[in-house]
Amino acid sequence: MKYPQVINDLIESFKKLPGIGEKTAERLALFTLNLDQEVLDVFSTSLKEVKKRVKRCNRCNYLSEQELCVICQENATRDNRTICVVEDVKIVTLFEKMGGYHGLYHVLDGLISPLDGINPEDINLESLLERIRKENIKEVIIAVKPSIEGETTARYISKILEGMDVVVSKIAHGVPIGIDMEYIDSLTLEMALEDRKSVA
């Protein structure tokens, strides 16, 4: 394309985002030329700051700017004896938007998948065990996608929690096998949460 190099660089930058192809990247790059300088300054600053300031919560592994995330800081309004175990941070946001769950979370950052070389020690399981031992947790709800990896992870968690004074359940799945949790509508997710079952 015969654009000035700075525009070509911007197009290449946009293409690095998920779901952005050549044409969309070009359209976004050209659109930025029409934005007010103030909007561009905020956008630019936000991009820099998010990388510098956002880290993981020391307790649940969700996104935070401090030692503890905003959810873990809500002790007075949360059920501190229940942990919902999720695959990634996007699912925490999904549950929070739904508004029907008031317990705590634990982000695994992946699912067990031996075929892909992801073993139990490669995801955030050790800190889950530590939390259950230290925080008087009474129920662990496993909310992972209905897939072979999800089932493997759920069964593994259930196995390692055997003998501990904690109920292990998983959300019911009224959705097709293999669908990503982030694409489930809120009503289906809420019904699945209410109809959760014990892990055998």
Contents of the next structure:
There are 2 protein chains.
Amino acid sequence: MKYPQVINDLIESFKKLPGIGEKTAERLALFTLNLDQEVLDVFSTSLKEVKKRVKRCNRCNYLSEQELCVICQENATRDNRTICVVEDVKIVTLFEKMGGYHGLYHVLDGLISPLDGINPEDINLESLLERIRKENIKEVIIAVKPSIEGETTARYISKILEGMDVVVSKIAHGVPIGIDMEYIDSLTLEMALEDRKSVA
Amino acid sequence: MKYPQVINDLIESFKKLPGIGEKTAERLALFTLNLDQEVLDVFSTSLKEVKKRVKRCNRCNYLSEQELCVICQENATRDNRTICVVEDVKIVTLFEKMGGYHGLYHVLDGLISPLDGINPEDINLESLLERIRKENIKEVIIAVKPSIEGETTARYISKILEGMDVVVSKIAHGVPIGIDMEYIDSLTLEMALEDRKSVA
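Please supply the coordinates for the form predicted together with a further copy of the same chain, as a counterpart to the form predicted alone shown previously.
Below is the whole assembly, all chains and molecules, this chain first.
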């Protein structure tokens, strides 16, 4: 491409991001010329430092710039007896946006998937056990996606927690709000039917 | 959002780019954690420097880090008697990728659009006239999109070039290759019909 080198570098950089192909990368790279220098400076500095500054929380494995993440630091206002187990840091944000949950989290590094070579010892489960023992946890809520890997992980967790003084639950799966019934896949419908509740 | 500050900064930065909303920005910002530090460094430096390094070519107004852009610097291998007038730097790349054009370019700063307050004097036409006078140009090919603004601009150019020793042409509009006829809009079909060629 006959762009100045710095534009070509930007195109290549944008292309390394997920879902951004040649055309979009070109459009984004050229668009940067329209941004204010201050905006570009913040963008530039953040990119340079993101990996150096962002670590994992020592306790729950969520993203953090300190030893403990912002959520674990909220100790006083949180229900410290409940842990919600999620597969990804993004799900923590989803719960926090929702706002109806006030317990702690435990972020796994993925889900158990023997076919992909991901075994229980690879996904940060050891530290979950340790937390339950040390932190006097009363309930573990498993909030993983309804898939084979999700089910496997949920069952594995509930199995290793057997005999410990902790309630293990799983978030409900079923028909989401605001969707036309006709677009629901059969598996979801089956789960919704199975988990039906009496209309009281 | 309860992300570390540097992640929030990245999300805000990505959101300033066209076509990138909240969700995508979040996904891209988190993805940067998976990139190598060297990749992030190149990305970061390019963003910081892009506006400082990229100027416009003094002759044709294409992007350039020097006085003259790479295309104008190719003088010896180019047809220096032909100028292709385009509305945007991206169109130059499109032509260069195609490879079948070997003349020079002249990049306008948009198209004439009185309704949007864009008048002939706003779109870098004065320097086109100057080039035609000084550079002994024989043909001006107008390659703007078939729209009201494109037509207005094309007619305006051809009008101001009247009486000068230069051929003014316009790229053909019609049915593009590889598309099902049924998806062609009426205006395109009308132009394709009007510009029909005898099958010889």
